[in-house]
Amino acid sequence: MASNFTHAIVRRPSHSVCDGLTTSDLGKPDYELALKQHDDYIEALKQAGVEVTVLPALEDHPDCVFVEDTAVITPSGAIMDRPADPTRTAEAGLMLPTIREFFPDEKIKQITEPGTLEGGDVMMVGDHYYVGHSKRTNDEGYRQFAGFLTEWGYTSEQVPVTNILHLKTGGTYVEDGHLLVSGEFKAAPQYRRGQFSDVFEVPDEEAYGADCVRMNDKVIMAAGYPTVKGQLEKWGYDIIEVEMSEFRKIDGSITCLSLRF
């Protein structure tokens, strides 16, 4: 049974999103189309049964639409991240006032320098957290994060991230023991200890579709990945597809665009 989500936080894309950080060669996003896709994403969250807090765009922060990298929200409280790229470091502080609307100060922790941690590197599986060791999340960030989790009674471990941006870029847990994996994570020993009842290896040509969101009785996924969709349907999930072409151009995916709790 999936967690009972009631809220999501999103931030509107800024015009500067067209100049966001990227490793892709897909070209610049079309701003108006990105807005339309973001509208559809918000509607998908609402269809999944949550109240959506929509924050205004921040023109000085091209990647501000990717709010997942500003905080990790657990059942016990929120941990404010510290994004690694200098152009993004301030984003967590700009999210803090909104987080305080939902959590008292004693339930809010903070990753501090020299630690870096981004929510895209964090995958929650019950009371255990897998944390990517990537270009965006360093050992000190993990050490601090793991300490906060221990205080709250959770466990964690690191997973090396070599070829992609974030841990969840390479696959996501959709609850009920079901894990999608792609690329380098098909061979990750951390995912092969029997804690998952079914690990589905996503074909390389559909790797982008491995990042999706389970919310209540829905799975929100990027449109255009029929093999992934077929597997999710085989697992019995009700799927909402959202076109993500413009966010893919700047290394964004389904999970990146919201904080969910």
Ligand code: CIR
Given for the second form:
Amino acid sequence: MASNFTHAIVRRPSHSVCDGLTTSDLGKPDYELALKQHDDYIEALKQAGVEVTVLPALEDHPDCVFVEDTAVITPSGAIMDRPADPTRTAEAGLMLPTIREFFPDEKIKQITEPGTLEGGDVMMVGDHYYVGHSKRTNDEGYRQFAGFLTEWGYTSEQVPVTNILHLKTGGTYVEDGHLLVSGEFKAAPQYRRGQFSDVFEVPDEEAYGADCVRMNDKVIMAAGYPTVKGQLEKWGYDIIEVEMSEFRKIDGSITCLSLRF
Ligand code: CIR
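Could I see the form predicted together with citrulline next, after the form predicted on its own?
Next comes the full complex, this chain leading.
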């Protein structure tokens, strides 16, 4: 799917972005700077060749900019998530009308209570899906999700997420057999079965850079991670860097800011 994306959906940061959930001590995001970084992100998506649907901010939802956690879009259809944090749960329902503009009802599935699942915990590798078992995605959410995938002919497995927010916070599949991993996932047996031609271990000081977006012939990555950038260049990718400082303050990585299909 990496080479034929046509669309992305994003949502503008709300003023309340300053109150987004966080585990970091990097301070509060600056709203104006977050808007500017979001503009640059949209521009990067366009440069990668997709049409971008830009949804308005939701002031009641400080984390609404992180649309990746509201749905998982597969080549066969969309699965609406059920974000775990009470301040975020409604975001999936608020995304549904937009998903309906692109997918017929029979291609839209729904994670329901007591299941929780957030898109940041889902990493697609061809027809196989790695799903984080995290504070945000529970066993029941995975059970429902895996069932939908099976219906569509895909396989999946869980990967424990212990020290960070989401599975993809700790690494992303760049496609072409290339996997970036950081922190606890360097030792994950799930990633070491020989299914990847090259697994690059991101040094701890650049862990945030392990999350990046492959889109068509571009890789969009956070600015300021030279080792990750060097590896992506070695793999032959054309890179677009986007400053992510304000989203990083509230645990947001670069994939979190869009739904892509
Ligand atoms: C949260 O804690 O839910 C937000 N502050 C960050 C969400 C990041 N989303 C992602 O990694 N997909």
